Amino acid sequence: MSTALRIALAASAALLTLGVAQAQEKTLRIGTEGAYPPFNNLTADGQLVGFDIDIAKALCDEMKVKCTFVAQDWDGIIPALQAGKFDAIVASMSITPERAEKVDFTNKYYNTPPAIAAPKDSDIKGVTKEDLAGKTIGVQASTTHFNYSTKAYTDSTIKPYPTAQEYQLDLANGRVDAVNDDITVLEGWLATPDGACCKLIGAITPDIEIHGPGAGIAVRKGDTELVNQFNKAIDAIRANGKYKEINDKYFKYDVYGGES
């Protein structure tokens, strides 16, 4: 074999090795809110924790990519994805037709119903329009829960908040009569000392046109390859027990919901 051929073959092998290494070192940037426990929350020391975070890490492991996380205010999370600040959103984002005009979604990775909570001494008896007539309802802005509240509770005053923590504080201090959010978020808060003021009134039957089929992972429009990779990984962690391990760390029941 000529020296020139040996050099060419060595160079080709080096390039192949570099390409494999680069593929193995691919980094996926995940955007999340960091203000929606128990799904995602930013700790005092700056760590992102929660169900969304653990699920994202498990999916990245399954996809054999490194993942990093970026905390982003909820109102700006889709524009930040579109601008390339991160590659995907894992932040309990409900799959809705309105959002699907701006981003592409994976299949759901969980689906839990909305609910109403109120102070323990509240006279609210249920979750219907009539039950909440004349009441002020706190709810996080730019969410399916806000959209539902404005549509369903037309005899109530709907007060939007930037984060869940802010409406929780106002409910505890008597500045709103009730709040609307995901049942797991409300149950998690009610189980803490800060939530000892209040009680769960009941679950709301989801409106599929507003709430959608569940929470999915959002990616930029047209990134079909990434959607397919995530969907395959979601199926894999459901099958291999990793999803259940994470689920049971946070919840007493399967938050995935019925098969769909």
Second form
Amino acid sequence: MSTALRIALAASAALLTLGVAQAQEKTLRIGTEGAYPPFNNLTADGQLVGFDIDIAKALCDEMKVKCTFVAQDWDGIIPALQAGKFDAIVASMSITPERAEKVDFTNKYYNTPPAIAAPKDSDIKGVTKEDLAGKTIGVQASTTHFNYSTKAYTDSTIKPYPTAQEYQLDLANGRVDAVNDDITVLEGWLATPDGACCKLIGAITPDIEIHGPGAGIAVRKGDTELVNQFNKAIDAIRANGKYKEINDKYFKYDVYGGES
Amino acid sequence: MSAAAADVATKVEKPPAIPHGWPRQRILGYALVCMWIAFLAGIAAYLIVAWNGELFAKYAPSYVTGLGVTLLLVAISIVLGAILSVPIAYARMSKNRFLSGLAYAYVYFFRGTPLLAQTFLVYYGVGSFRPQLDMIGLWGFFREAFNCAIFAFSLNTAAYQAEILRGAIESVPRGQWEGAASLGLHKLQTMWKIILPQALIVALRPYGNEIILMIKGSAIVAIITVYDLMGITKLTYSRTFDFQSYVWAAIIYLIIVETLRHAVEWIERRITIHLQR
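Moving from the form predicted alone to the form predicted together with its partner chain:
Shown next: the complete complex, the earlier chain at its head.
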């Protein structure tokens, strides 16, 4: 037997035992973005924090499984789930029909409206198509907000950014006239010193076809058992006050939205 | 002298005969070629299976637009870089210590740092000096992501092209300069009529490589909000979650690079006719 073959056999044997060990411990790997405060964010020392993270931890406690977190760029988060890099996405992912073709969603775990922000001296009056005609709008790419902006603001130039941080930078230095994102994300940013340049123009009435019923947890297609477990856990933390505790840590109002 | 040369000549051995049968290398070679063929057939099969006429009709026009942006970006950057590379190459070869040091530092910086970092530095770095730029009236230029990309790419490729130019000029034997001087030709004339024509033959391949590298490198502008081919691809993928959007982009890049490679080979064949034996 050649050395290469021997090494390959040993490696696969090691992988097998590793797989068995993981199955026994029942570790759930959760994928998140880590660049979307206050929902999920990487701190300077590399810790993941935020509403999504706390909710995910509470759900894992409820489901009695051990959870680990993986930070993954937004653009590749669904392919990474499909490739098995993690088992569920808890990253403020809006439930949309296109995504639901590729992944299975739990029920929503929060639902907040989108909004528009602009510099303090901006002449933008509202959030309609006419108000934003001729303006440049910055949005995070591959999001429902991006889809909404390109559909609704056809008289404006839409610029796609990889993360929220980059459009915030460009709004502050004036490369874009306005930005479109979730209201809680914008409010969170405007409250920081970096967001001092800018103000909230107003909330957008969500378009159910584009924005969907809210943010849910995504799992691989066919992983129905995990969906059921998550749904039960969401209901449980809503009922036992754990959700409210986390909610109040980050927001002044209930982000869950109406019962759907 | 001639005896020594003859000595060397006798020591040169015939190349080994081509082995018959199936030596290990040949088996490995055939196996690798088969693997490649299987890989390409796999991609072709995937594209046929995944073919979606509706998707194609919807996104093909934007791919064409994106391709246009990529080509325009690279073309402008390469031309500006070529213009900029002349004084840099000159300074690099200069006997003036200060001048050559400055050019060396420039080349050192732009070749030693990633293009991505340079593009980010220009786009977001310049963005944070908006008040100062407003004052000197340059903000209008740097406001546009496309201009920032051109700026960063031109500076980057200028560094590489300057080195290509310098290397090529220095590859021309000194005797050519001396011969021209003995004929009483002016330095500029020597450069233009004798040195450059010979140097550019040497430089052609590296120039071709540099253009190819720029085309592939230009894919990073997608993250500073320019809708180039890669930007369009990402957008398409985010709308459809269909993996073939990336396969198509790869195929388009491959076609451009392949076309360029053949163009460079054709030019080389044309301009080296006098060297062929």
